[in-house]
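Just one chain follows, in the form predicted alone, and it is written as structure tokens.
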Amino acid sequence: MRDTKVVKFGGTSLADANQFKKVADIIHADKTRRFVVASAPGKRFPEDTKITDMLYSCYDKASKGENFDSEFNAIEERYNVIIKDLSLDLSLDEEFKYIKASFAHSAGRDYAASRGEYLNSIVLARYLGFPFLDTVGLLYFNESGEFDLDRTISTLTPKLATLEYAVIPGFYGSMPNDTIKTFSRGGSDITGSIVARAANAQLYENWNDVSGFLICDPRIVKDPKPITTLTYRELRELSYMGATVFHEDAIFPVRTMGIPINIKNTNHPEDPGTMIVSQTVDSSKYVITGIAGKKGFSAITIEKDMMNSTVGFGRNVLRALEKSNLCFEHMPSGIDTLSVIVNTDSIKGKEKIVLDEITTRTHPDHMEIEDNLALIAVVGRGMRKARGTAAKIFTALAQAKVNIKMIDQGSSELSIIIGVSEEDFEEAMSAIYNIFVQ
């Protein structure tokens, strides 16, 4: 189906009837946009509440045996207003009745959350005149709750081959016992990628309220430049470190097929957006492709003489973390020192247990935990060929009077990770952006 585009629309793109009309114009403007993946209605204005959050709140009350009529009525109203404003001959009364009864009988939080996409897809399918294709029995998770791509593709591909067009709800699939299982937040991106893989699409368009990726967070840097082309690997680095335009796991289904992803803006469809590709010969206008970062990290620093000649030292440190069910982010080291960067929330309340376990296994000379760290990733395929990239970063931070707590650079030279105090985070991001872009 190489003449096929799979298009996914985010919550803000489908928040109300006016947005539905924009979405319909986009789809009807290109006949190759055959399979549409829909999110639940998002915020209509900054103070609004997403339907998914409304469903979670409603179900929480239901699961406690409390009256949830008011909350459920508000959810019904959101959909009925969209239906009315679109002048659709459609009633969701039977669906509402069934969902409400399921809430009362503790159908589960995953089921509750999934109904946002389910109902919105029914409405969008009727508005577009497309068939509605539910993902239950088509997108599969295994007994462990892990997504089963092979089984899904073997079922979904022949089903799509029988359809010219379809609207498909994002965010969920089914477990072997036929219960609903959802992806993590932003999981409709993943559904779109899966559908693109199953359809062997020529392009996966991901529509939301931004015109692609920006080099830096616009809440930190005013009017940052856009990123026109991004590789899968660069996307992974930036998404993991806080860039939230596109779910980082959504690249995996399409990557092996080489299907490009285009991040587009529903409110400005004429904007080119950002193309995400497996590899590119196009060089970025700047040495770096993007900068991303986030707060909330802690560093466990371990000092021990002759650490470098102690066989199994690093393994024993990681075993100590594993015993407390902790993952690590980075592990920069020197001859006699080693630092392990972990998420602060994950280690909270376990500090003494972890330190005692490391002490038992490694007998360090000194050890401490430092909180309130932020990590910044400077990412770019062009850094490998550019001399002095690291020097420019360090110069920018020095001029901004930002103290560097940690440095970690992968062997691929695709990214440089810098640790700074949380209080210096925004200043550091701005300084790095300005030295490369301004």
Ligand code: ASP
Contents of the next structure:
Amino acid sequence: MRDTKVVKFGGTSLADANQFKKVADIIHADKTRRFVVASAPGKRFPEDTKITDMLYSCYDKASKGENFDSEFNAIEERYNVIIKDLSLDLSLDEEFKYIKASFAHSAGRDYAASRGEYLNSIVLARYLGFPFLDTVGLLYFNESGEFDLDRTISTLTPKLATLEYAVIPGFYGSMPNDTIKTFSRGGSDITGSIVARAANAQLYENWNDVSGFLICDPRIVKDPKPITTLTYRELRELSYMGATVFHEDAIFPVRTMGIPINIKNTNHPEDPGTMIVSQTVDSSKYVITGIAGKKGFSAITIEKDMMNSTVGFGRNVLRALEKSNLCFEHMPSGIDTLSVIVNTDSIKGKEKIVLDEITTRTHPDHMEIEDNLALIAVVGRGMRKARGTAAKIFTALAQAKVNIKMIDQGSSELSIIIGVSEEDFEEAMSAIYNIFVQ
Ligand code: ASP
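Having seen the form predicted alone, I'd like the form predicted in complex with aspartic acid now, please.
And the full complex, kicking off with our chain again.
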């Protein structure tokens, strides 16, 4: 079988001509980098605007019937500067004309956003001398708007088999009625994973502007150590809790095939980055693999004597949440108390309805709702074998004078979730990092 790597480049890696040159060097350095998935041009400097955001706001104006000439010109200009700086013999004028007319005829927000990757892939394909392969008619969603893996594999795999090299736009595909649909933001990572699966690649390289995952958020801990290896499941836990390097849904297409993902830095290609694998015999250097956390949670705490022996108590509480269409994050319980942790934004405005419903269903002795909670996930495959991990976390937090409001150990012993007050969040993250990572 032919050696194949699928390489996906994020928006900052393709933000201007200089970045395009780095990308081309990376691709040409390895002949097995056959299928290239491209994002739309991202930010060139911190205050810059991503093309995808420019497209959304331009389309919003167009759909209100307002004049959108200056917004559209700014988008054209971004591409034209890249084309000129790369000295390419290419004009996108016909494309721009068609897209502008489609905006005026309400072609849809997803169509609008998808043009960022579409145009950038045309430019990159020309620069590399590779064919451009659009995903329309190759990458499918079903009637309900969910990604349709079977249909996609049955069309994309034979198509890729006819090509030696290709540049493929990330982020979008076709609905059954042939309209365009995008994934959620950052979704080019998912396209890369789908292409890796369809091409049966040995490796999926995901290139962006950081050298992989770090053990903790660098805005909280100075120069945190990198994570060299991460399992798919650890990645899910960390991404869910706020680690944003890679789209959390992008592991699904490659997971069953066990295709490893390597997170790499376009600006420092020599750095090894993070390898994401299905499983590994390597234990990480530390007991924990990573720490991630988020603010913005609320806890509903319900007290009732003899709760523990009341059949269906938990179900009734969850039914009350379900009635208001609410998901819950965690549900730690004591003998006579039970807390349900929910995302604060999701319950805003519905507090009274939810509490009334719980009261009707469970007749609690006391109930309260507490906002401004932060959750921290301490994640590590090494925790299963190590004793005293929770004790170490408690010690670190006690020394930092942080009050623990909740603790929940996942049944897989892969993570421990800690709830603290939002004002203690940064202090708690640093304390946990420092006790495990020296
Ligand atoms: N360009 C899209 C976004 O900004 C998709 C992506 O870059 O992955 O979200």
